[in-house]
Amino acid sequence: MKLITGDLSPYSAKVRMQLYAMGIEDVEFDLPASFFMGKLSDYSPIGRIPVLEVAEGIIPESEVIADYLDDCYPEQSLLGSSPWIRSQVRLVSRIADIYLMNNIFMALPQINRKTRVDAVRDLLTGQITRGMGALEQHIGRGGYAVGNRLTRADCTLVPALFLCERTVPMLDVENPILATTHVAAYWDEIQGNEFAAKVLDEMDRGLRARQDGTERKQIEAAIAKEKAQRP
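Please provide the structure of this chain alone, in the form predicted on its own.
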């Protein structure tokens, strides 16, 4: 299997964390130059990462990939052991994906103060705050997002909370985690988990590369190499 992934992509990070936690090691990680050239859609119609390449073809979308991995490795599944637990895992993952990460991504263009539209920023950050409020009510109290062990809910939530902490303040609004009790406690504790820590290190590396210009240089080098190899 091959996973098309990038360090900073939270949707890719959730799949990587799932792979680490499930102990699946025979997966190659790659990010082709076509992604930087806006041509990933030639490979995957959705045109976004992550994409999992398997013998039968390609699988886009992080939640679909997560389901596929659970189906392939049922003994190592992180979905939960009962219908109730599985429902809560899916619920927390959905809150993280839709109400946190999706709104954060839509808000990121408002980071630039010169082009910022305050009404747009306020609308989207308000939705993030609303999602955080829902998460506060549903998140587990025992150090994990759901139940008493690591699940796919943690794999989705860890990258989402990274974005909340590291990028939302760039919009000149307070990190929404700070207004919570249960989410804040969870966030403090889960960062000590070995699989969460590994993914957070990768995302932090990706964020530093973007901020210090390393990512841009890597992109330019990848594009130049791709063009040089063309007949």
Contents of the next structure:
2 protein chains.
Amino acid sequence: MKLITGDLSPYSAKVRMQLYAMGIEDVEFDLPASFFMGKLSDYSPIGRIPVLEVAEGIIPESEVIADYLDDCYPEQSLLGSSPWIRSQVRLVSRIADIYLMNNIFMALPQINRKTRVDAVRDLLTGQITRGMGALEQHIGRGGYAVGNRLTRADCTLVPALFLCERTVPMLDVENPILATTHVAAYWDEIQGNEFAAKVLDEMDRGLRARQDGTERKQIEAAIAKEKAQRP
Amino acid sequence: MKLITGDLSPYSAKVRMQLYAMGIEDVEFDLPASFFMGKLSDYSPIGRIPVLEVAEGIIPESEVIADYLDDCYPEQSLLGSSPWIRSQVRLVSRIADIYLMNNIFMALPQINRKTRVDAVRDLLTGQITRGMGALEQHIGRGGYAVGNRLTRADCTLVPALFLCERTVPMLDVENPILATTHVAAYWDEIQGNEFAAKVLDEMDRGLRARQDGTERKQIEAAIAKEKAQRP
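The form predicted on its own done, now the form predicted in complex with another copy of the chain:
Next comes the full complex, and the chain you just saw is listed first.
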């Protein structure tokens, strides 16, 4: 199996955190130059990373990849044992995935104040606030997203809260974690978890590479290499 | 188990179609008057139906309910047997759920031309078009959403395509099914399936009840009954 992934991509970080926490080490990570040449649709019609390449074909969408990994490695599954616990893990993961991350991604173009449309920014940040409110009700109180051990809900929440904290203020809206009690306590505590710390470091590294121009140089080198290899 | 559901709600129709197709008959359907009195948050912090009430508490979000039902009734599961097939069922269901239905719901307030913000309408219908393009690539070619039998992907797609066909043109954007080949062929064929036909009838009935004022009368009667029962 090969995972098409990038350091900074929060949806990719989610899958990497799951792989680390499940102890799966035979998945290769790659980010082909074609991703930067506007050909991600070669990999996935949805046009987003991560994408998991398996023997039968490609699997896009981090949440679908997450379920596939649990299906393939049931002994290491991070989903919980009873239908009820599994439903709560899926629920918190979904709130983070759809109501937080997906809306934040749609809102990112509104960071630019010159081209911002307030109605778009307000619609999406309203959805994010609503999602954070639901998360505040459903999140666990013992240092983990659900119950008293790490689950897939943590693997989604950690990148989602990183994305929220780093980008929502750039929309000139207060970081919605600040208005919470239980989510804020969780966010403080989970950053001490080794797998959370690892993906947070990777996303930080990706952010620095974007900001200091290293990422651009890496992309240009990858594209040049790809072109040189063509017949 | 009790399902808080409404005829017209496509997310509710998705769960009902799954229950019908799995042959689960011991789930009661209900839509309490409090839903119409602005108290859905009594049931779910997310504030949407359907919600499944089980012994341990409430489960919101149709996709989470769908997984819970598969976990509780593994013999009747509509998810497929191999990890690969399950991933494809989850993928098509997710495209319908997030990229079609969720964006259509967010776009509904834009039906009103007097208050419409074009940038909001265009952002969301752009996402719907992109989702339909991905669906066109991933959808099965044999009359079902995935493979050669009914799966959970059909239970999501049927209400999603109903919603798409009925509401996107009201945004002054062409029904995106018309630009497809495989999705259009699927949509023609699946309407002959007995479980699809049943929920399509229910959604039609819900739409008529809204349009001809029956729904309003039912709501007023339910609220009056609820108030009369209070001490």
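Quantities reported herein were computed from a predicted structural model and do not represent experimental measurements. Numbering follows the first chain given and starts at 1. By rigid core we mean the largest C-alpha set that fits within 1.5 Å across both forms.
After superposition on the rigid core, the Cα atom of Gly213 is displaced by 2 Å or more between these two forms.
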